[in-house]
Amino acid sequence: MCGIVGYIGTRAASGILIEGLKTLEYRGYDSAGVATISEGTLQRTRAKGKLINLQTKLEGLEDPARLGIGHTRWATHGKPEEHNAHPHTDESERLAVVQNGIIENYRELREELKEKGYTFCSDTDTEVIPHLIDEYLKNPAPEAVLSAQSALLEAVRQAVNRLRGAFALAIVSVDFPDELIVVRQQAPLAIGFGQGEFFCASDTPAIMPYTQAVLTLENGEIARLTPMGVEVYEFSGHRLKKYPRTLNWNPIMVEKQGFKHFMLKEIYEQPGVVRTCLETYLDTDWDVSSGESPIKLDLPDALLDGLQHVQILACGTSWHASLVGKYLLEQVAGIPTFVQYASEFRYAPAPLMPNTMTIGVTQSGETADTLAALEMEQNRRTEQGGDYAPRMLGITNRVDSSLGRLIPDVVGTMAGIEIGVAATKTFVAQLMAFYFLSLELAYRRKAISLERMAEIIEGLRQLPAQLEQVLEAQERYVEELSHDFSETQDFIFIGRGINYPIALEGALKLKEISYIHAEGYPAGEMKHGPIALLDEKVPVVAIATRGTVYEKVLSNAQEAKARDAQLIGVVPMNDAEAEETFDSLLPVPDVDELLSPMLTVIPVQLLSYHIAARRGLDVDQPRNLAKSVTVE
């Protein structure tokens, strides 16, 4: 989730660009770069790592340019190296582009452009854009409609109509020194109106030091910024009449993109997160006959080979993701796995076992208990040495964090910034990391057949579309269902096997944001005590997907129904037996049991969200909680 800025006006652009990037650095800090245009030349400076590295490179440079673009990067396509940093240029280095988002069809465009003689210098999806614009500048399409206004604007329009995905762009060219072209398609972009100057940015805080007059572009819009003003067009070329608004700025209101709360927006971002994970870590060209691993985690052999055990340290939602990870590592890769609360492990660590990989899972990379437990384990294993030497792996949404500095090998979960305190998209991203890790280890250990691995991978590829299907089918129904529970005091969630952690996660989400007492149990344990809690005032959510324990969970649900509990079932679509059992159905596509947590978590997230919203609570900032737990 990158950040882009742009400026055209009467002041030196570079300082304004750097200040804007400082504000946007939370969106990505793998690399940064700026490109400015002055006196017929394009000056581009890029640096790997945090923005300070770019600032160091720019120190002492005289740059009077009054037109420029800047970028701070969260790497998706291509490693965070300088050659992958934005801005990207055409081959003549007379045109520069920065992008936020993903170009889904970049592979086919890349091949098309290579056949026309274009060469590529990066591993990114973005680099196809300047080459494609350059191609349309040289060879405008016959249906050109905006060439009278600007050849650059028309070339950009033609190019973006070839792109598929979610993206925001800013483009400058030496040959058009009085123009800044910006584009929005399902990625945020705002334009700031100053006195004889104009700005663009992914987020309004980057603009606010200069103006409060802001125009937010909508999906499918292109804008041309010149010293004379701003023109806005649809991708079709139709010109629009739009007017800026004056911001009464509140940071918590930024970038909700039409959603009432960040949490709901982030629930809806989960299909895109899964797509990003798949593109980043899965070899899309892999087949059974390749002889190579389908997984691209780029982890060292010394970390993964010869493992006898795995222990996972985590807290909260990350702990629930780790329980799913335990199931995957044991059932797919065949490795005995233990999951510990990091806060407990610190004071009662497990006895040392040889050839053990320790995994720390933390959304922010800053969770104090997890970091402390990992450091302690690293130290005591270093002291022991030999087969007990540390093998440490981190799973986090913030690779450039304390976790990344503590542990050399980290899997980034690619979820982008998550503002809602209650984790949603970062949870499914952590699950994806465990799917990839378990498949990589299964491949190395020959724990499952390649045919079975191919089945799982094909199932993973189908998940984004299935997630979208669940969201589209259930949003309105769950909102209506939530009305029945706005005064409820207690909830029970039950599941078995790989979906028991989803019962725990559903209960946690409801507690976090609605302040309703909720508990998650293994369904088979209900009769061993918790069933005493049940009556007509205590709803039960049962997660029952087809597989090894499906009939068992249905039987457990019947036991709750016999105690007058209202039953809500997260069940397979079009299941007659489920329809007879449950009072309310939250159906999900019928998938391999191994993949079902990725889908069953969506209904419980939506249910928790809508109950809390119905109760009029602050969903994004629930009481007593913080996004990153940095104290013990």
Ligand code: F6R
Given for the second form:
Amino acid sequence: MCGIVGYIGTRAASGILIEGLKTLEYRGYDSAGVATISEGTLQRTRAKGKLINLQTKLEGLEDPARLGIGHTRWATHGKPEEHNAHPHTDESERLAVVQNGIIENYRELREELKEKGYTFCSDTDTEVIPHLIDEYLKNPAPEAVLSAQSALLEAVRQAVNRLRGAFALAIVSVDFPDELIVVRQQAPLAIGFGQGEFFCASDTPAIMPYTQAVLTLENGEIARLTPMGVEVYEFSGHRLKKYPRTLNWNPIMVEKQGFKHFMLKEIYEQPGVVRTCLETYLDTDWDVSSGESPIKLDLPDALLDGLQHVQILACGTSWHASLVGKYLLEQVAGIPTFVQYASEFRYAPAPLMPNTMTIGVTQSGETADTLAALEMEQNRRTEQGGDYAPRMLGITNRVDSSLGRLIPDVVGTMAGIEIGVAATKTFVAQLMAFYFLSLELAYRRKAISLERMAEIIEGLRQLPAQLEQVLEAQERYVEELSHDFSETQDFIFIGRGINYPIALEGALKLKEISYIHAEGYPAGEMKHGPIALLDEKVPVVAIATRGTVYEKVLSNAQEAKARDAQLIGVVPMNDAEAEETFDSLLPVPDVDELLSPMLTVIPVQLLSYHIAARRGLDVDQPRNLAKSVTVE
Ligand code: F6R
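Could you switch over to the form predicted in complex with the named molecule, since the one displayed so far is the form predicted alone?
Next comes the full complex, and the chain you just saw is listed first.
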């Protein structure tokens, strides 16, 4: 959460900073600000609200500076007001800092600095940092180790050694006009290498338009960027030798391409995403008679063989994908699987089970709780060793993320960059990863016959065309249907078995982008309490596809109808029983129950999208949310 950018080089910094912030706005949009250094002055401009407000303020301002930093904020400490917007400065306004993350010991540092005479003008945790750096510039601690390189670098080093928490920083000072100092501690920070110019950002897409040579800092590292190059140090002052790597990226991926919102574009990209996953992870020439595995995940035997349990750690939509994963791992591969919220697990981990694979599922690869829970699990299993030794797997859309560095074995979900804050295409890509993993494990454990495996694989191959069919058939209808619900205040989503997570996902999508209260329930649980909520004002969306629980879900829907609820059914195409039961139908092809979530999720995504768009809301950047949740 929060996006930071920085530039040092030969071009005008301010335009580059604004372009970078546009790319990072998904990380927070409560306020934005930039600080640039030129001709002995620091120029700082900040604005409450979205980046456009900052751009309006900057319009017409000539700024020749070749050095600067910028920030887009997701408020943690202090309301989203201009005085809390970054960059924050020292008292003399000669030094400016932007931060992503949280300084946990800011209260005690603030008291210490106040006693020394420093005054504070924001409610943020960040403001202690420029004052602390200023203090170390004025009164360097005796153990200075980097003063010969730069007094600013050394003062930052001393300051960050006092900070507790998760943070990434970028710092500039009028008194050091050829230096941009950046820091990483449990929050992402990448450095871009150009020709005589260097960039920094919380995420690589902000750098990619300028250079594809990128160095990602590790935790506990500080870098000094000058027009001459980049030096990287540990917090101890020890110098490191580090080199950039080349990233592949296609700028077209971050255009809306004629769609009104990124979310709608990303919903429409799903057939293509599934095709890419199939091409990447499925042996296209596979023949059941070969006796070989059709899956090309390229994971080590030591990770996959002899497993007794799987535990999955995730948050939000990734947690919902993991629930589908649990169903597949248990029903296809026959492995008992536990899914935990990472934020709960990290403070109350289950007792260790032997021969367990731990899977971290995170679209961004940067979710603080997921990373911390995985790291904790890795450490406690390493300590225990033997049958309890860590077997870790990551499933992420960003293999170049912190997750990719924490865990050696990662399955990339190949969905391309997702800009809409509400996850859509990355969710179906996570499901694809679980199909491949459960099939590979089923093959190794001989949990299902090769003939059954061939059936599932044939079903997977049909999915891209079926997804296109659903999108084409439903787009107009769902848009019209959404008119009926633009004033609705509560929604219930119900599903069972492998489609229960789709009910949860439908409710989450609706809540986050339309601000309508929505709940997802296992359909059979309704009568144990939630049914009391139902009346004619509360529509119920039932996910009812043919399979083990089809009749049961239809009965649960009837129970809701008897309480006057308006019923919307995500149902198999051409199904007479469904036509009789539901007021509105969102039909999907009648596929193998195991594959049905791949199709049933589309109508609930479209419904949420159109209701939110109809209400005139900011679908891609809903209030209070950020795409990458890098704080606890
Ligand atoms: C919902 C959504 C969030 C994320 C959650 C975890 O649409 O996007 O619930 O799923 O913040 O994020 P990742 O998957 O990046 O760990």
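Since the structure is predicted, the reported quantities are computational estimates derived from the model, not experimental observations. Positions refer to the first chain, counted from 1. So that the term is clear: the rigid core is the largest set of C-alpha atoms that superpose within 1.5 Å between two forms.
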Core superposition between these two forms, C-alpha change of Phe427 at least 2 Å: no
